[in-house]
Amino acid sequence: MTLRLAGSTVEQMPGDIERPAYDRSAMQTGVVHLGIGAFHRAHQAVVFDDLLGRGDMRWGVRAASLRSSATRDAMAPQDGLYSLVVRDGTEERVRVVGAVADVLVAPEGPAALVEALAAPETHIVTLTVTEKGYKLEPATGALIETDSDVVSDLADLRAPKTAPGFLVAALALRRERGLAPFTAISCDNLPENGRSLQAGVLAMAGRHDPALRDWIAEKGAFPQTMIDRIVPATDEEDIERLAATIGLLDRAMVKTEPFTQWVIEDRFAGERPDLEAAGVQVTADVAPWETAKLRLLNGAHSGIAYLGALAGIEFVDRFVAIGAGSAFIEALWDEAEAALTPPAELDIAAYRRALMARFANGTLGHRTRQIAMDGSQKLPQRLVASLVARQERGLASPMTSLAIAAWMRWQAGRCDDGTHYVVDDPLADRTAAAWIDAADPADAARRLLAIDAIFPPALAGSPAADEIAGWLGKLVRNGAAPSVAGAVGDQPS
């Protein structure tokens, strides 16, 4: 029976794996993380154990996940141990990081998490809860009034139950005993993601308690951020594959690629590490790198996932090299780069040649459905907000025109092949029923522009509404891959 990774059986592993030189007891947890998943264990948290190692021994975390215990169940044997594996072509290197000094799991004990952020060590709160646990509307950026965690959160901040819930509970909390409050880092893909996550907050405490209100609006800082790095599901194999490297076994393991990068807008409400000690950038301005990032990037993500997917396509790597899949991709980000200002720093046309070798790495297996979840909230920012700026331009975009309608064709729940899937989204009931509801694919496409929380109202009628219906037709009639290929030029669409 292999043993399992802890800290009575860490030093068992191959002298070559690097592991945490730092007295892990002496760890101070000066962060709180919220949505503790493969992404914070793959980014933010490698950044605190590299501060960690260099000796700063304020900045461990307290993680919690406000949903399931699953990841509390898995890091719990393990002393809150677990392996990086990052994964590059050929190479593959391990390191054990151990900054997460443990894991709460919100419904168990929402006060415990409570006191956690409201404690007097505590300076920064991290967030990764994805784009829908924030609770906004992604096109108005306010409070989705009608979600019943909203609700019950409006009504009795004593057990919370969402993410602003709980941070206004806590700085309510916080200043009741004198203390400033934290600076609360929002790490998702939301447009203005700092200003969106404060927006959220100080309409939650405006309910309770305008005075709270405005104290947090003061005083506490909710700056913007970048962050950049593809971190695929782990599966069975992967584990399995560790241990036989480490001679341990990791449930907790996560596995990505050698890039990352996090930009942070300087702006804190007390004490910081020293980040940039840790490779982070930070900045003054955080927006042109988000945009560029979000357009480029998670744009071209979200085409390959739906495309891909539709077309049966697994993985990412598998949908760029096909010829016209790396094609489509350029051809999207001619687009989406004719719309942007860059930050003088980023040389987009590097940018884009990394991008494209980092979607080519066949090690990741990167799932096209794993990207696919959630596209309501992704939508908006990643390709809306592209098309929009062209079309205020003069300018047509055939390209993300065909990946909006892949979105699409994806809520109809039904591969090219015939294949039937559950479409994981926050709005999969509405998205459902334009298709139900729909005569035709372009009935479709315009029952799906009237959802406004995903598209702005001028959308509807203009000639990139045409657009997007036309390529749903073509998608419905031929199929993603003739679609594609047509689209660019590989033979007739």
Contents of the next structure:
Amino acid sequence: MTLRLAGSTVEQMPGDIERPAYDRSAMQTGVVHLGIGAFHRAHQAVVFDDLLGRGDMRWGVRAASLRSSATRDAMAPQDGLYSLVVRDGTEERVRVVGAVADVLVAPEGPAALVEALAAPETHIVTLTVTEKGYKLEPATGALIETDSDVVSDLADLRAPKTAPGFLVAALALRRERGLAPFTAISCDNLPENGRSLQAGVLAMAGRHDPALRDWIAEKGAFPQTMIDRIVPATDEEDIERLAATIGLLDRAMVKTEPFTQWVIEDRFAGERPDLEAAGVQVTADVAPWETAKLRLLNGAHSGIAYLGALAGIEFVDRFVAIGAGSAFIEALWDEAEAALTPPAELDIAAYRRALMARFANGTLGHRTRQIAMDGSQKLPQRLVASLVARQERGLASPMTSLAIAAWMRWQAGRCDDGTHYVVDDPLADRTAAAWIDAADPADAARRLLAIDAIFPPALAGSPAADEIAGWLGKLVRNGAAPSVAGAVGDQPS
Ligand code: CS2
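Taking the form predicted on its own as the starting point, write out the structure of the form predicted in complex with ligand CS2.
Whole complex next, starting from this chain.
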């Protein structure tokens, strides 16, 4: 039987595999992370591991899952150690990361998590709770006061349930104890993620104690960030392959690409590490970076996800390997780029070339269905924002409209070959209802566009709405692959 990766076995790995070169028992935990999924382990935790490796022992991570115990159950027997497997398209590099000290499971002990957040040694709180974890209306950014967990946290914060609830409960304790607030860093693909998190926290704090709200508004810090690394879900085959390389079983491994980027607004409430030394860009204005990344990388990802999954294309690299697929993405980017003000330092042409190469990485196994999840939370900032910005400039957006129509088609729960699937989205009931009652695709498009949690009211009845409805009709009649080919002029759609 293969032994498990752990503190006691890590030295048995082949000598060429990188491992923590610092004394983990001397690690303090200046960071608490909410939402320890694969993305955190492949991105922010690696930065903190680098800082620890440079000798600043303040930045170990106490991580938390807000829902399931699965990650804790995988990491606890491994003493928090896990492998970062970096695949560049041909070769694979493995590094064992030691920054995660332990994993708390919030529903099992909410008070322990609040205490961790309120601890004097905690200076930074990072979050990857996915778009829906912020409990904000995607189109407006307002706290969703009808959500049952929000209702519970608005009534009583003794056992918080939501991310904003945990932050408010812990900030209240810090204020009582005379401690400074922590810096709360959202690392999710929300538009203006720092401002959005702050808005949710202030709205919840204000309902409990207006003085606490004012204290957080004055002394707290919610920097904006742009975070980027493609991290596909791990499967059993990945775990077996890794075991053959390192000679140990690692149930918490993550696989990713070489590229990684973290841009953080220079706004901190207290102590912070020398992030720049670990390759993080700390800058005055993150918004142009964030918008460019959301509309180019994530916008294309969502287009690939729905069109690809409908057509039965399992992986992102397979979509861009098809001529019409990559031509469609280039045309989609032309539309997005025309309505963007990129950061001065960003060479968009080079960025696009690099992105296409990242999508083409055939060793990642990035599933279109993974990206298709939670579309209602992703569409506004990824695709609708470009469409609206172009509409304001009097420009039509055929490619963006096709991508949005593909999301609509996906809500019907059936691939082009007739296979059924379950739509994984917090608004799935509402989007499915739009199809059940619809007389025809144009009617379904009209009903979906009327969901104001996703689409701005200005879109209804606009030329863009007609264009989306037109594509939806073609997707239903002809399927996704012929529609993409038609869109880029390969054959009639
Ligand atoms: C993806 C992102 O699943 C998705 O929605 O678009 O997770 C994407 O891989 C990352 O944002 C890349 O930085």
